[in-house]
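To begin, one chain is listed below as structure tokens, in the form predicted alone.
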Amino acid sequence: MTEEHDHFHTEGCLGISRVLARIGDKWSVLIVMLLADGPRRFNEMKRMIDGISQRMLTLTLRGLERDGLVSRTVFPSIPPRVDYELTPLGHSLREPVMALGQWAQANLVGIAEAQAEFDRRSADAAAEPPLQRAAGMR
């Protein structure tokens, strides 16, 4: 490693893979882009978010909270609405939160395609006879 890279072999590490965890798991990810166009309430989030369970939208919503990247503000009325938005350093990782998204719109085909050749060479190596495999040969 170079020295710029040599604060991974320290405590900041561990602090730095705990921020990674957090923002790059798939529902935080899809959470800030989503909140980048503003506040939105917890309901109207979950329809967005194909697949996300309530249960899993509490608790990324909150973990977001308590790092300080999102906000909720409950309004008194009846039923109680709750807003969800980004704090200033939320917006902070807007930018390459979303360069991070576009990205991988943009690609999704090459990995599909790259997934599919892997899978393929891999079932091939898996069809050959056992001796062949060992020594390497095809």
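Positions refer to the first chain, counted from 1. As the structure is a computational prediction, the values presented were derived from the model and not from experiment. What changes on going to the form predicted together with the DNA:
- Taking the list Asp67, Ser92, Phe42, Pro39 and the motion between these two forms, the hinge point where C-alphas stop fitting one rigid part best and start fitting the other is Ser92.
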The other form holds:
Number of protein chains: 2
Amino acid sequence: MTEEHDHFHTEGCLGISRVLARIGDKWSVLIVMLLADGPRRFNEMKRMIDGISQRMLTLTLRGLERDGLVSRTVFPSIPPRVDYELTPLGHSLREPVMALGQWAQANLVGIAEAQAEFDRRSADAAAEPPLQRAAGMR
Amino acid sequence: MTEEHDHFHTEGCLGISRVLARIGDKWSVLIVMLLADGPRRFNEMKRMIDGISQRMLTLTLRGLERDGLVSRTVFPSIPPRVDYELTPLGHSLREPVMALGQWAQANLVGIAEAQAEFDRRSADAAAEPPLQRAAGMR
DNA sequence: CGGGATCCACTCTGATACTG
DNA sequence: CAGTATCAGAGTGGATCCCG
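Starting from the form predicted alone above, please write out the structure of the form predicted together with the DNA.
Up next: the whole complex, starting with the chain shown before.
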């Protein structure tokens, strides 16, 4: 069942990769956080996120629904109405995600600084001649 | 700077997408967890993870180094030796990641069950005729 | 040993058009 | 309104070869 291409101490973090594969995409977390306030309709969510295409909203909601994080309720009315809502499991995911978000905000500047310095040093390294002039290239 | 294609309550979760874009890839978390035990050499890590290609190991380490999560130390010996180590920032990331991992493990079965039922219902839906037989479904 | 460079396969995402 | 279907482009990851 569980493929073990990583054979160190898998016990501690086998599920992380799984979870990250699901919520690590571009929209899942945004949708979960959006649904945290309560049920939403399809186009309502589309408008609120609006960088998202209807395709990705559909696909992401399907994935979340498949994993039991989101429930889908169809009202057979005219016009049709479909509500998406966080399941208890989906709500429970909010806590660790929020923790990650708090870490992110707490360290945003630190990361930005590290990036800036890394890029600066990379630029420096690229600026100096790539050839060895140690032998006295005349 | 910060593009706002999501205009709901961005304050609460703007950094999450950033962080997920970094650690949400296939190997970053694995590497961070691996380095949690202490410094490791390049090929040593490659052997321990072993599903990974040298390319992705290099790329992932570069990304982590750029964000200040991992430090790279070169020993100019023969053969060359390079150690990778978690920075304090990298170590601090372990906590929220572990929280996510614990959530994952706590809910692995629930997710698997949800997936199984979803797939089962999808199969059912695909099996029955795609045309409406509503006129006679009493 | 620790990479860099290149090529290729696959996936993910978005844009567009059509359906019930 | 709430999707589905198809296509095209970008991005991601792997395999291979090469270099210091």
